Structure formats: structure tokens, C-alpha cells
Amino acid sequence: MSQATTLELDGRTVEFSPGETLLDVARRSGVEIPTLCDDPRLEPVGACRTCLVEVEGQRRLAPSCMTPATAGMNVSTGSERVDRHRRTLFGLYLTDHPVPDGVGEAGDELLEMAARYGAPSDWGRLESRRGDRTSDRNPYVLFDAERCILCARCTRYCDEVEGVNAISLSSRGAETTISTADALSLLDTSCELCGGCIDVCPTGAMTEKLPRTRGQEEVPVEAVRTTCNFCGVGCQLDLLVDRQANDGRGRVVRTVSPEPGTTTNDGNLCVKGRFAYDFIDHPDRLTHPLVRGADGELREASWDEALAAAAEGLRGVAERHGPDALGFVSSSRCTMEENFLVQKLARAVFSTNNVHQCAAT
């Protein structure tokens, strides 16, 4: 090893590339540093300051997200001095953030660190000022500003990864809170639906919609990864599933992003993939195939009836105006293959270049 790359973190000599933050060495070396307002899709910003570690011959704690790693540091991660600031800085969080019968409570990573580290919870509670935006009539992002800690992940996100800025602090002081210009509904601004913030939340402030109005927030949920059908990206997302929902068979009831730098989409999904999933358990969806007999209604028949039903249909309108009366439209919610064999379909065997997939580009 060369002097010119190592550090020492908690007593063990360790590597760095130029440009690492002492975050990125400590992660990469199985060290774990608490961070709130972190998030690899970001530009670091030290809001959240629960990342501080003691760096030997520096008066005050470096926040370790933005503090670069240097050829000969003493890094000490978990020191007594780190340790007593962690407590402190999450017992003042508690007094400005619900908590429930017990510290510690899923999804909220505030909570869970503040047990974590034997934060205080008994310091009082401080009424929130922070205005709140619990009426906006959009269908899918709520926004509930006692549980925000001004982390600032959703705007940066909206800027740095969407670049629509429709969120922003506003305010100042203790009623700086997230709000839109002019107060207005995510609907009236630049925002795409996308539901990044509420991916990006640490603590649930920005949460979904849909799962509260049909009392399926506190429901127990099993993550399925799966790929979304919209288009021809191949985003990867994770179905939240309540698996004793519609006797045993299973619902959806939100989606959720995978981490940040694993799939394809690097964590990020568009208003489709992560809203558009009512479709699976729509009482509109047809579950049988369906053949218009002769009186013009249509009954449920097997598929062997269906297809038949369909090549005789294709089969006449080209005998009786050509191939180029016919068109093939596929749907994006199909796979790359069975887009395939629908061109295919149509050019080798009906001889017509009429064919289309809605998610074409």
C-alpha cells in the first residue's frame, strides 16, 4: 500500500481513491455512518450533520459526506465524542418529530437511528410551524410537515435528478417547510408525478396517497421485484403486496424503487411505474377471453376459440381488401418478445409494415 492513498479509519489502515469522501471510504470498507440528507443520485450537502466523524488534529467534527479523504488522516468513527453528538443530535430531533410508543418505528429512519444510538426521547415536544400541505388535490403525494426534518433529499432530487424544481424550501426559520411557488397544487407546477420525494424521504413526511385513503398503510407487506411494463426500459421496482388481500390471491398496494445504483433505473421511476398499478385488481380488467357471437354480445370462450375466432377475422379482411387494410397495434405492458412475434405476425405473415407498439420511439 502507498502512503499516498491510505488513512486510518477506527484503527485499521485503508485505501482511497482520489476523490473519495471519507463517507465513501468507510462504506466501502463495511464501516457504518449514520446519514439522513445522503443519497447517492446527489450532490452532497451536510444538512442533516448525523454523519460527523472525528478527524485526529481538527477542532470541530467533519461531516464525513462532504469532507475529503486525505493521504495520512486519523479518522475515528465512533469515538466517544461522536457517540455523545449522535445522541444529542437525535434526542433534539425528537422534539420535533412524532414519535410513537416506543422509539423506533419502520420506514422512519430517523426512528430507527435515534433507537439505534440510545438517543434521548424524553426532551419534550416542540409544536411544528411548518406549513403543511395536506389539502393539495393532487391524487398521489402527501405531504405531512410535522414528520419533515428539512433533510432537503425531495427538492434536491427534484432539481439535480427530475430537474423540474417543483418543490422548494420555503420560509424561513423555524416555518421553513416544502412547499411549491405560490403555495400552489403539485398539479398547477412543472412536477411530473414521478414520486421521487417519496422515495427519497427518510422519515415519511412525503408519503403516498392511495395506501392511506384505502386504510392500507400500517398493513403487512411483502416486496416482490419485478419489471415495469410501461415502456421498453426495463425499469426495475419492487410491488408491495398484501398477500392476505383478496382471499389470499394478493394485492398491490404501493411500489417502491430498488437502491440507488442496482438496476437500470438507478432507483428512479416515471408517474407510471410508480402509481399506475390499480390496473392489476381494476374490476375492469378482463380475466376470460371474449368472442362476439352471432347476436353481437360477448360470451366468455377458451383461448383455442379466441385465437381461432381472430385468425379467421384477419384472414377475411385481407382476402377481401389486402394486407394494408390490416394494422397491428401492441401494447407496452407486453414484453420485448411478444412485441417481437406481433411484428413478426404482421410482416411475415400478413405481408403488411402496418404495425405499431405505443411505447415506440
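Residue numbers count along the first chain shown, from 1. C-alpha atoms forming the largest set that superposes within 1.5 Å between two forms make up the rigid core. Here the structure is a predicted model, which is why all the values come from computation and not from measurement. What changes on going to the form predicted in complex with the partner chain:
After superposing the rigid core, the C-alpha of residue 333 moves by 2 Å or more between the two forms. With the core superposed, residue 13 shows a C-alpha displacement below 2 Å between the two forms.
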Second form
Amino acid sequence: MSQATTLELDGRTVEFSPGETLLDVARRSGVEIPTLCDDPRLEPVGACRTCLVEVEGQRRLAPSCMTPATAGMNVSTGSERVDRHRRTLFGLYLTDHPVPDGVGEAGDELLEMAARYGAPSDWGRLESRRGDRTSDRNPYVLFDAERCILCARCTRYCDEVEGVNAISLSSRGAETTISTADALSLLDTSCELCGGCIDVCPTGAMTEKLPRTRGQEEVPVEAVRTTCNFCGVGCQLDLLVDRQANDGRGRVVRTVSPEPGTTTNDGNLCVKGRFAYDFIDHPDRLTHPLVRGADGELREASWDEALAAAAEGLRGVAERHGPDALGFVSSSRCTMEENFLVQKLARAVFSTNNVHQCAAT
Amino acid sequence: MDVDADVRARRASVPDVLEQAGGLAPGVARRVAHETGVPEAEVHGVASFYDLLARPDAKLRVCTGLSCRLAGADALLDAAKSAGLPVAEASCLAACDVAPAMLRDRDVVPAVTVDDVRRAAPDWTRLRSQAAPDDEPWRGRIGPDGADREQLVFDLAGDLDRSGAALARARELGPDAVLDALEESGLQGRGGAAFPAHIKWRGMVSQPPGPRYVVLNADESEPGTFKDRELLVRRPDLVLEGLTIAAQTVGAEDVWLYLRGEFGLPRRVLEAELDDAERSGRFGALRFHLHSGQGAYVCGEETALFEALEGRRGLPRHRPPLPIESGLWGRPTLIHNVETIASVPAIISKGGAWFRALGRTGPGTKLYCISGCVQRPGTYEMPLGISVDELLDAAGGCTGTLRAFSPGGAASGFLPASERTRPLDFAALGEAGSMLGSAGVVVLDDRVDLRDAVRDQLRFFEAESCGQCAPCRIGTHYLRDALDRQAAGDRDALAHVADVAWQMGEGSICGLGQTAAMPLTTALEHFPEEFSS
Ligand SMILES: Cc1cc2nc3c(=O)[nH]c(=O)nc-3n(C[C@H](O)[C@H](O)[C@H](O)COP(=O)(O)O)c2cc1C
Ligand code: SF4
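Could I have the structure of this protein in the form predicted in complex with the partner chain, to go alongside the form predicted alone above?
Up next: the whole complex, starting with the chain shown before.
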């Protein structure tokens, strides 16, 4: 191990690569450092202060997310000073955050961390002065300003990942909040309703409206990994399914994106992937093929019947009017393989070049 | 055209364009976004950050700094409100020597009385005071009387010197000798951190080639401090010549002058001086850029000041990197306080050794501001290291029995009268758990309610925290709230102050949060009896 690329981390000698931060090195070495404003997709800002560590020879505690690993550094993440820092920092956060009966409520990373690091929760409560946008009529995103800890993950995500800049930090001091221009509804801004702000929020200050309005916030759910079928990109998403709902047939309560860095979509989704899951259990959804009878009425059929009816219809047109009377349009919701087969069907089976796909313009 | 430079310039113009558009009001952010190409949410973020932009309806502001509160600011506020004038509170207006002060649009009106306010109503534009009856340029009191002018660095009472002699001397000496003179002088930054100036200058010189900037920090907003205002109004010649010598030495072609937005008068004085310099051509091809802030104390923190100049919310940056490596627009930047920069011409003309010998316990003279319970509040140029007693002597004495004093702005906390002979310098005050900071001395006599005084200072930090980091954003709110609860009879309200203050000191990103608990912690240490009920 060359001296030039090692440092001391809690008494262990660990190697690092150039460009790594202390946080990177710690994570790779299995040393836990709490973070709230960190997201692998975003530039570090060191704003939440939870990741401070002690570096020998430095007067001040250093934000590990922004401190480059340097040869020979002596870093401690568990010193008395760092411990006291975490306890008092989380203690202070709790004075400005809704705390339910027991600290450590699942789904709120701040409360979980406060419990894990033994933060005092008896320092009193401050009244939140953060402005909210409760009148925002957008159907998806709800901002609960009281729960906001201003880690600015949402605003940075909106800027750095989506390039949309619909929301920004606004005002200052204790009044600092997350706002659109003039506190407009998201619908009246550049917002694309990708819901990324909900996904990156560590405390549930940005939440989804639909499960709330349906009273489904608290139901136990199971995550089912699937591929989004709204387009051919193949984003992975996790459907959170309530198995008991609909008389045991189950119901998708909401959709979340997998951890950044684990799938091709890197934790990102668009408005359809994230919010358009309602059709899955919708009563109007077609779950069987329908074939129109001679009487003009639609009637449930088997796949064999339906396919035979389609084949007959297509063949009939080709025979009566020639193959170029047919046209095939496939969907970007199909996979590439399915699209390939559709053009095969057009060209090889029916001998026409009239084939198109909606994303091919 | 350089596209990056264009984007940069348009972003930098956001605060000015917002000001011209009338500040934060429905629809403005969208219009400014169209004009500048900056997303509207970000424009809104900027507009809502700066006090002068965020509350455009407040045409008048009453200073609620400690010295102005002692001089009757509350009565002014009440009078203005009951007269139906469009009034709001301001943090400190850097006019503690002419307390109570008010802001009319972007101009400070000194020594305002309740009658002045009533006379102006209902037209806020008519607000005038005896101290500046026809809106003529006003000045604060300076001293000490009878000082030997040969022993003064600034000679605030002296005439403007437009000869350019110091600059010519610096050219003659060349950069190396200028740096040596600066080192020999021992000049330490006067903005609060007391960092040796020559180290920053040398650090600039050793940066790789490329554009670099010199920036003047004239944000002066620390409660109790007004010396930079007085220097700018009386000796703009020294400020511009000092900046020119600095730019020439470190190889900068652009100089940015950042003035707090409430410095309408100092700005006009500087503009006139710049016009004259341009006509005479005495500063060569150097480009000066004047910029007015929009109301935010935190922008005095140098990296927040860069953010403000770049047209963003004034959030302090992390360090490293230091400004000399990466400052304004990521370029090497030499930033100095007004007083530091104005010391340079004398150091070059009369020599580093001369400057060093002027001080008593540290190098040079110091512009001490004194206000509060004192007969002749003002700006006093005296040897570095005099005591409060000596300063009080020069300023006509305390108005009552000296009880406590704040030696260097709100962040220095309060010391008891028993410290009256301690040298007011960087080291000795540090040993007493305080600091010289910006040398804005506020004295309190035995009639002042110390708890009220502490509250004023806590309220200041709470209002001025940028809100970026939790220790400061929540801590400043918590401490003021705790003191209020204590005053209202909650005996346990202050139980966690020590832990909160510790966290603010350790966890905050910048100096604001790191020192914002000082007024309370020092008062609890030295005056526990004030907090026993
Ligand atoms: C919250 C805060 C406010 C500050 N305000 C000012 C100011 O108004 N004027 C100033 O010169 N320095 C101010 N400073 C200090 C600057 O960050 C910086 O140290 C100074 O401009 C450097 O110049 P100097 O070396 O000449 O002192 C402030 C620092 C902090 C942390
Ligand atoms: S310490 Fe206060 S002023 Fe400084 S960065 Fe943090 S919140 Fe902003």
C-alpha cells in the first residue's frame, strides 16, 4: 500500500483514490456517517452539517461530503467531539420539526437519525416560520413546510438533474423555505411534475397527494420492482402494493424510484412513471380482449379468438384492396423487440412498408 | 461576444434589475427572468433574500440596532406607524453615532426625532432631521481632539489628497518592495478577522496567470460599527488610492466596490471621486465597478459578498478554497475592508515601520467607533490597544456609571466594566473570551436593562442569518425565543443555551452563526444576576 494514497480513519489505515471525499472513503470502508443533504446525483453543499468529522490538525470540524481525502489525514468519526456535535445538532433540529410520540418514526430520516444518535428531544419546540403553499392546486405534490429541514435536495435536484428550476430556496433565516416564483402553483411554473422532489426529500416534507387524499398513508405495503411500460426507455420502478386491498387482489398505493445508482434510470422518473399508476387497478381498465360481434356490440373473448378476428380482418383488407391499404402503427410503450416484430409483420407477412412507430418522427 | 461573460453579466444584474422593477411583487420575478435568462424561481429566491428588495413597500425604516434602541428607536417606530407612514424595522444602519437613525429609501437620515417623523407625515419623502436639514451631506463626529496629525494614518479631518503621490511611490518601489513594506507594517485586516494583509497579497501574487480581482468590502453592517462610512465620506481619496496600489501590486485590472445598499451618501461621494479620478487619469486603465447591496448583513462575509456580486442569494461558501485561490467568479480575489485598504497609501508613503510604531499593543492606529451611553459618540483614530477608559475619555465620558460594554460589534458579546482598562486589541480581547472584531464599541451605563440589550443583539442575528445551515438558522431563532420565554417567567428556558451555543460554534458554516450566541453566553457569564428571574 503506497503511503501517498492512504489515510487514517478511526485508527484504521485505508486506501483512497484521487478525487474521493472523506464521505466516499468512509462509506466504502463501512464506516457510518449520517447525511441528510447528500445525494450522489447532486453537487455536495455541506448544508445539513450532519456529516462533520474531526480531522487532526484542523481547527474546525470538516464536512466529510466536501472534504477531499488527502494522504496522511487522520480522521475520526466517533470522537467525543463528533458525538456531541451529532447529539446537539439533531437536538436542535428536533426543536424545529414535528416530533410524533416516539422519535424514530420510519420514513423520516431526521427522526431516525436523532434516535440513533441519542439526541435530546426535550429542548422545547419552536413555531415554524417557513412559508408553505397549501393552496397549490397541482394534483400530485404536497409541500409540508413544517417538516422541511432545508437540505435543499429538492431544489438542487430540480436544477441539477431535471434542469427545470421550478423551485428555489426563498426568504432567509428562520423564514427560509422552498418556493416557486411568487409561490405560484407548480402547474403555473416550469415544473414537469416528475416528482423527484418527493423522492429526494429525507423527511417527508414533499409528499404525494393521492395516497393522502385516499387515506392510504399508513397501510402496510410491499415493494414490487417492475419496468415502467409508458415508454421504451425501461426505467425501473418499485410499485408499493397493498396486498389486502380490493378484496385481496391488491392495489398500488404509490410508486417510488429505486436508489440512485442501482438502475439505468438512476432513481429518476417522469410524471407518467411516477404518478400514472392509477390505471393498474382502475375499474375501467380492460383486462380481457373484446371482439365486436355482428350486432356491433363488444363481447369478451379469449386471446385466440381475438387474434383470429384481427388476422381475418387484416387479411380481408389486403385481399380486397391490396397490401398498401394496410398501415401499422406501433407504440413507444412497446419494447424494441415488439416494435421489430411489428415491422416484420408489416413487411414480411403483409408485404407493405406502411409501418410507423409513434416515437419515430 | 463571449457567451459565458454575457450569461455571467446577466445573472449578476438580477438584483439591480429587481430594484429597478420595484422589488418583490407579483409578476416581477417572471419579467426579470425574461430579461436576464435566469429561471424565475431563482429570481424570486434572490428577491426574497434581500431586505431592501423583499419589502418594497417599506419606504422608511427605523434602525433597531442596540445604540438606536437606547436612543429611542421604539418611539420613532410608534410615531411613524401611528402617522400612517410606510415604515418597517431595519437591522443596524451603521449610524450608531447619530442614533436614532432612519432609512429613507436608500439614504440614512441621522438623529431623527419624533417631531421630525410627525412633520414628514403623510409624505415619507419629506423626512428630514436637524442633523441634515436640507438633505445636505452629513458627517459623523470624529476625534480625538488635538491629535498629532503626523501620527494619524487616515487624518479624517484632513483635505482630500488627489496627488497620487503614494501610487507613484508604489510604482517606483515595485511590487516586491510594496509587499515588504506591507509586511513590515504588520497591517492586519480591519474587517474583523485581523488576518495579516501581506499574506493575502503575496498569496495573490503567487497564483497562476489569468484574470484576478480586487474587491472592497464596504458592507459595514455589524451593530456598533460606522467607521467605514466615515472613511468613505471623508477620505474616499485614500480608499481609491489604496485599491489602486493593491490592484497594481497583485496584477488585477478590475476592482469591485461593494457598498451596503443603505450607503446612498457614501456612494455619491465615491462616484464623485471616481469621476474626478477618471478625468485626471491618475489611476490609469484600472476599471472600477461600483455595486450597491440590497440589504443583508451576511453579505459582509467575504464569500457571501462574492455570491451577491454574482447576483445570487448571499449564502456564504465553504472554505477552502480561500478567496485568493477562488473568489469572485472562481478567480483569485483580494478582498479587504475599507479601513485596511485606506491604510495602504500611508504605509507606502511613510513606510511600514512608521505604521507599526503608531500602535501600542499591535501595529498601527485603529478607527474605534464608540456609541451607546457616551457623551460624544463618533469615530476616533487612536493607537491600537487603547482601553475603553481612554476611548471614553476622548469621547467625553459615559453618560452614567459604566456597567458593561461590547468591544467589537454584536458578535463580541458583552464585557463588564471591570474590563475597562483591558487593551482594545485583537489578542487581549480574545483572551477575555471576546474580540475586537470591527471595533464598534457600544457602552452601557447602569440604567440599561442588560437583558433587553442582549435581546437586541440576538434579534439582529436571527434576522440576518442566511438560513443555509441548521445550527445558525435554528440556533439564532432558539436563543431569542428562549430569552423571551425566560423573560416571561419560564425558569428553565435557558437550560440548554450552553449546548445550543456550543453547537452553533462548532456546526455553523460561517462566522455569523459561529459567534451569534456570544451576546447571551457572555452576559450569562458576567451578569448572571440579570437572568435569575
Ligand atoms: C457575518 C460576517 C459579516 C462580516 N461583515 C463584514 C463587513 O461588513 N465588512 C468587512 O470589511 N468585513 C466583514 N466581515 C469579514 C470578511 O469576511 C472578511 O474577513 C474581510 O472582508 C476581509 O478584509 P480584511 O482582511 O481587510 O479585514 C464579515 C464576516 C462575517 C463572518
Ligand atoms: S452560519 Fe448562519 S449566516 Fe453563516 S452560512 Fe450558516 S446560516 Fe448562513
